[in-house]
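Read the single chain below, which is given as structure tokens and is the form predicted alone.
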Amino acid sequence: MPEGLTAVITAFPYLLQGSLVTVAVVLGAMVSGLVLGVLLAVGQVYGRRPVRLLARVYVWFFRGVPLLVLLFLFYFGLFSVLDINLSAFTVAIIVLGLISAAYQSQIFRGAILSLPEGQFKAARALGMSDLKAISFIVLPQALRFSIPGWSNEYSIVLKDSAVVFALGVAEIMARTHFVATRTYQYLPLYLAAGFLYLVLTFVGVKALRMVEEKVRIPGYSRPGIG
């Protein structure tokens, strides 16, 4: 048997102990950038003029700042600083929640202003206050016409989560990289890590889809698209 075939054998339960991690960075960060995104959509769409000037400087900064240099800033710099005490693992959820947030704020925001001004109004005329308005009109509809977006930011906060074994967090890729260092077998160990990738995206943007498609309105569709 060739030995690259038997590093891929012999690694791979390891590597797919290195999947959970991977999932769960991806599902921690997805969950906080979701709460944190749908905050800065309705403050940037509602909120007012300091608010949204924040909401603005928020998202230009967490999109233009590179993923290693604020993970690095963040558990060498400001952690550090500030004397608090993180695992690499909590670091990498919260920098990626925090970049995945300024990306999803904009999807949010994008399809609250895609729906109806008038559907707010009306709420408005039967005398639900702006929050309740926003909460069960608003963001239901926005939520579900995001989930396609959506679909995308995991595929990308699963790729850059390749980038947190930097910090030491035993995932995929840190694994598949120590591995590979003992074995010299580098190209089949990354390849077996490239197929771990491409499962768990195949695997998350469907299980995604079946939620687009449960939570479709029959007969109502995002405005502007057929």
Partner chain sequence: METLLFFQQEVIPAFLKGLRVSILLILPSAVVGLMIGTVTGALRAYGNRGVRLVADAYATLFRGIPLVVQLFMWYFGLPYFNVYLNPFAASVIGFSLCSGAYHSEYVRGAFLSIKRGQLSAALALGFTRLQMVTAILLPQGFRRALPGCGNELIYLVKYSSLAYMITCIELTGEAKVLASMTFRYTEIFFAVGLVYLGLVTFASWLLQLVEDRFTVPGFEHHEL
The other form holds:
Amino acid sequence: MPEGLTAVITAFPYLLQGSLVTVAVVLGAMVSGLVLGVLLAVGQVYGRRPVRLLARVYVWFFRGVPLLVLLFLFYFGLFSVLDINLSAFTVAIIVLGLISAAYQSQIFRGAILSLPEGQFKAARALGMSDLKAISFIVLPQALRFSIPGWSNEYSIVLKDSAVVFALGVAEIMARTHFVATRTYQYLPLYLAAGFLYLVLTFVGVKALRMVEEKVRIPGYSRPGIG
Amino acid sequence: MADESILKVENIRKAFGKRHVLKGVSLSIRKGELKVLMGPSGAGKSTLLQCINFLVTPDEGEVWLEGSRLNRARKHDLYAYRQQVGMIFQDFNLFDHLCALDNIEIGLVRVKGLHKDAARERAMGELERVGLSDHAHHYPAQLSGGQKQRVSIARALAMDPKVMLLDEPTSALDPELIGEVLAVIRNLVANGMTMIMATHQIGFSRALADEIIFMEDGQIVEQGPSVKMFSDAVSERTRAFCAKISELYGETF
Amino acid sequence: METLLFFQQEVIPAFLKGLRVSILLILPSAVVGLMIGTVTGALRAYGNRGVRLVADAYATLFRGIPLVVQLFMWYFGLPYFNVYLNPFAASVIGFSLCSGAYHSEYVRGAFLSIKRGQLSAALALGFTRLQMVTAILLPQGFRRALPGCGNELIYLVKYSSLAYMITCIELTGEAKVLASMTFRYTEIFFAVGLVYLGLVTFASWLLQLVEDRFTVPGFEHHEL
Ligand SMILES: Nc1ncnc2c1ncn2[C@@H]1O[C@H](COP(=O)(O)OP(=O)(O)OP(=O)(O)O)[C@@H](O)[C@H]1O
Ligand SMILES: [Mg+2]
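Other form of same protein, the form predicted in complex with the partner chain, not the form predicted alone:
Expanding to the full complex; the earlier chain stays at the top.
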């Protein structure tokens, strides 16, 4: 183990830089997934038939195809055929974001559906347009209820982000493997990587719980969940 | 006297950690009698009833059923004993994955080894007896509290118990549902079922109980015929408790 | 026309070969994972303190560390102890242990959600402990764990593609090899995506059938 320990200690700053890359990928994916996910959710709940159908096909596709296949499809396939030159880092964010949007849309959809119907009606009774009612009344409430689901989604995206190593993005896993193949200290280094992921999960989940507390409306919790 | 009793319990003691919940309780009941257990919350009524059935294992104490002592170390004897002592719980404890009919059938098939058809017939009969034959295929989630309790009584009755233990069978029910369950129990009394029942229903107890047993702090503090107990209880505490209950539930006696 | 020929002569044979390996990965991992999950879940719900501590730690670790990292540990890491696994074995072990940890979460929740009183009621009727377990505990636990564990099995279908990363050439691997040789990335990865989509959709449909078969009032699964 001493040799392994030395390898881990020597590589640690380098791995820590990798966790900055990981965090950047995850945040990028979560935020783009949030925007697209909200649109998909609203489309699924309030949209016309073709919109609803489209949103459902989207969710079905991106929840059904493995991340690795999508990464290859976009990085080696689509983007190069379309002659769009994107870095592996950017493609990683896009693909993780597209998938996360599918899952996040399900979280938001559930939250929107759990709101009492009267909320939407009351907003429109005040003379709000549908769009205004959705953006000023429905979403502010639904997004609050979505935080626990979001926290779960965060830990999934974080773990999935290790797969983008397949494209050569220099995140935690790529760097770990890089050092391991040179020092031959595979196990200690992977354990160190595992530890970093556990810490990142823990910190992220804690942070989201703090956000949840902060934006909580007094005396108000998600209907039906208590 | 001891030989006449159908169930006899002697010197039951039970402690949870340092807390002595039962401090040597003895009682016996004869065939066809209804004994009512009363006492403040925490007195140990539920623990006593569960000890009688060994759902809670007492630290000390013996039980005789029809004059023969139960050797509970022998698993087979314990299971056979439990078949003969029916138990009704405050919160019904129906099996959630089985419909009303199957709830009654399962004991007959699994424990008594009855053939499926015979079990079904018997179960249907018991459901009829508690007035629920048209709910046979409803699941617990589809029944009201009162209906659930009636199914649980039917489930116990189907095993042909010699004694029934009832632990506050109506106290989890909305007031308007209490009547239907009490009616079923009243019917059992009329048919000569032997029962020990913990309850706060004073009117019911006064009318039907042969004896009231008043417990407090893990001990029987007073016992006697119901008429006597409610009119001139000897102990101050018993009287105070009865007064409080009647105030709470608006019953007079 | 040329594309059609390409698919007929190259893509489909390669996919069939890969699909066979994928299924050989998925089936044993699913079975072993479920067994691990059931036992661990039961221990986490009913075990004594020490057992619970160990089982909880297992679940936390294997759910918290990315599956890729776990696969690399089994394949590249185990030689540290002079244990050498081939890519296939390392994948099956990795998948089983990881999904076992997730299953255990659902199984534990399922057992804990069964009201204790029902177990007392069974004993009061004269059930033996074994009868109580087989007639009450397992049927209810199974129903409550079904949606979660089923979802986990569907994830396993998708995540089996990660075996490629430790050079186990299954469906994704065959696609990658073929694409690298022919440079027809888009068609091939789109096609392989559709194959996974088919597998996942089929698995979801199967799960739905099983759920419908066993659902009783009070045990419904409301998907949001
Ligand atoms: N499993 C247990 N572990 C620890 N303490 C217990 C346990 N079961 C009961 N007790 C304690 O034993 C005492 C008697 O409880 P018990 O439920 O028998 O009272 P009770 O007379 O039935 O009251 P109630 O009218 O509220 O039902 C209570 O103080 C309770 O906290
Ligand atoms: Mg009680």
